[in-house]
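A single chain comes next, written as structure tokens; it is the form predicted alone.
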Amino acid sequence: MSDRNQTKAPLRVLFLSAEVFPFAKTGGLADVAGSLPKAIRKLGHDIRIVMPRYGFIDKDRWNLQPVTRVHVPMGDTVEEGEVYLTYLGDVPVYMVDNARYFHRDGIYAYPDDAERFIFFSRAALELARALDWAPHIVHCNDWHTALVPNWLKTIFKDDPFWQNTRTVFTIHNLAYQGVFGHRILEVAGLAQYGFIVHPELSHWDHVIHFMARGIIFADIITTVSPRYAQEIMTPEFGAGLDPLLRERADTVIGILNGIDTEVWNPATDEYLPQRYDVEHLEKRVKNKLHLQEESGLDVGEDIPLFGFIGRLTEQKGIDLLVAAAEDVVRHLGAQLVILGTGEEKWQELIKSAAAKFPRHVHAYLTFNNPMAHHIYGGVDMLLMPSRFEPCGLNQMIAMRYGAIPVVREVGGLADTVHDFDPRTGEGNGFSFRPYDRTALYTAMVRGVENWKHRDTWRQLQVRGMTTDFSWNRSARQYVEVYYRALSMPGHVPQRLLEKLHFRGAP
């Protein structure tokens, strides 16, 4: 019998990402990396971890320990990795160094990525050869390791070594793509198999599009929350890609993200001024009290405080934000702390919000890991104004922490925050639609009004903190998606196959 049929034996899954929390990080993968390999392990499942060993990464301090040499092809030429070994829990995180390509102050937006995480994704399954580990799934994650699935179905298609491997693919935010020109191909060992040509996306030409690759060639594809695997098959969120996600909908599964509720947990929060759990939520308010004297607001109870941490960009909703702050001030009468960093055009607004309202409005504009704490345990509500969100964790975080989210009704927000009815009191925050100040706005208001009622608002606190936001369920679901990618016949879609057609280089 072969290992695609012991379909409920123990997994061996190779879990590859850019970053990996807390080794590296610069958004939700890392977080997600960092968590989902643990639940699956707990699982019983043999998973590792393979990650690029970014300059960075302090070898003393993560006790790194060499194990093997990989030997990378890039086109015309091999490159050597050194590969270290470490772990995150009982999970072995395996580190691919390459100094030319990775030893930098930061982990993107540099000029050779696209031959940088070819390296990476090639030498991940070099050193799965190298440890004789065959796994039963490669789970690749973003742009950055889309071309495994396309190298196992060409030029691995006949190696015995990988007979019996599928792909998972998640895209954790498809407004990042990784398209460069043709000369990448010959560095993937791809250029005998030409470019992709799709009759609904003639701006393929003459590119290679790892995105679009990862979702040819993968077989299975997740997203980070079912409401945005919906949505990405929609002009509106598909950033282009939506006819070849329609192609692939039925392989196409949402999985709504968890978070690491050892992490986050404010009874044994080390970064709180004062701990508390839901049992004692009368203790929260002395968090409050300290973020706003060491905000520079004014100190009080009976002052609603709002707080922001994210990315000061547009996906994030930072234009409603802006454009919302001086009503919120001046009608509301409330208080709103910033954190994040991001364009200069939105960081000047939010330092010009805080020079005119100084007893009301602070920003801290760098990422600060304890004053994220200090938000979490101290706001009385979270904004989340996305224009659009794969997934988003600060609103479970948020809600695991007593502070209520109000967020736009989009992707894995509108999947976990439900809007309240006074009414019938269901629901766990405050959301709306249209994406604009005003509906925004509304929002907060409904979110004060209901504030003042505390018996109210200590119910909404309740109900979330006694949410399960951890990783349990959505890792049982990640593992039966990997049962299904091993009893599929490991081939592109014949009807997929016949609306491509492959051609070569200029």
The other form holds:
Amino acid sequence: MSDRNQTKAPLRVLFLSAEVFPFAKTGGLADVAGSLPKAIRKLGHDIRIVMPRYGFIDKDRWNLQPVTRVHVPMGDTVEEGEVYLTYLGDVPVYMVDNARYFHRDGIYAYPDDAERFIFFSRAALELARALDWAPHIVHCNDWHTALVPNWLKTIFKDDPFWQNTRTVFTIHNLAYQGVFGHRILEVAGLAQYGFIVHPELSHWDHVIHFMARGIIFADIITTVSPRYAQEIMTPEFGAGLDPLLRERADTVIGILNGIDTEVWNPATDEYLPQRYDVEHLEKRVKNKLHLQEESGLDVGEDIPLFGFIGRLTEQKGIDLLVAAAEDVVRHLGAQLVILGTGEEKWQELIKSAAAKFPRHVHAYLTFNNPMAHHIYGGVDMLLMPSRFEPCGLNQMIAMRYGAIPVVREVGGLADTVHDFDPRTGEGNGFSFRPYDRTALYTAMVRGVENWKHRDTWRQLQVRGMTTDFSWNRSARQYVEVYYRALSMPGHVPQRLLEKLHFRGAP
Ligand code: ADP
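Please give the other form, namely the form predicted in complex with adenosine-5'-diphosphate, since only the form predicted alone has been shown so far.
Now the full complex is given, and it begins with the chain already shown.
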């Protein structure tokens, strides 16, 4: 296979993700996996998605057709996987089924997650072989698929089938790293290659760290915004992995996520009580009144309405949100609708705010896609006071729907939201830097002050709604990354090897 050298030839790309919208979703990873491959396919490349077939993915609804079976070595045993095929637009989506691993209510957070995703990742490689379809690129996403580069550079190093394949590893969120006990190395078939020890990461000597292995072995590492790419190489945002990432700085690339502009389109959105577009913005208010009513809030066009949508975790700044909401309700008479699921402690905080101000704060503590659409289409402003934010899609979706983002200036939020300056008229939202309630509150006050000036506000809305948040530009950047990976020698960089120390497994 010499086509590795024909650098601009169409590429075969195997795209691995633990979640893909609309089949299975907990957050932004699913949105990306459900839309980026479509955009890459449009550029003429043969990209194919592989994901697990979770028990809740209905075979009839999605027209899953059995295509092959794969036999996956898992330590001393072999597990079977049934592979189904369906399509997302014209992108083939292979789903690997195994009742023991995937027939559960959820996607993650099971005690055997390491095994589940080893099985999935290895099955994806076995599938390529079963189809006799050797990809130029295996595009891995997050820790779940991070052992693939490790395998290709160890157990498959001399396998002719994989000789011309390179790997791209995309970090969607560095906070989820996949750290497990050493037994898992045997399940992964990597025991004979021993532990990896790095002088600056000695606290991880005795664990198997999936994300670290992706960073070490992938040919190129990408992450989901340019700002986050810089941030993760610093101790503040590096979640302990910054020394390793700095080691690979020349291959850490930030590419901003896009959104699926067909899924997120207020002009055609079937969930919205009232559809609208930038020429008919006046219709949007119907959605606001509807949202206030269905949420049991005071109904009125003249009450400023904030929204929040997201996973309820440390990352999303719920403590700031609740603290500032109190001030905003008391002093500005504004309202807040929250949609999210997650940790108990944040749910409790939110519940108590809603109980205190029932006409001003309402919380939906569920995962509810139609309600997300109601919120994007109805609120005046969307809040994202994140501690850190790799990219964030909500702020882009919000702008596309004419809701103005109020965000903390971190990660992808800093790349996409520029603080509005009423003197120059520049900017597309409101942002603040220090992680404290006063900073958020001040940004919200500025938001409300500007919201009162209807002309200014309309300008802001039009700016957001007419910005191109599609994948067009970023998909091209990924393709460039693929070609660059293909031109690489396919070794772990010598510089890094010198720092790493491989120790025999116990
Ligand atoms: P993250 O990946 O950190 O969860 P993103 O902003 O990248 O955050 O993406 C979040 C995606 O998940 C958006 O599409 C958002 O609308 C959706 N989402 C998050 N929580 C919920 C929920 N409770 N109900 C419906 N959609 C949600």
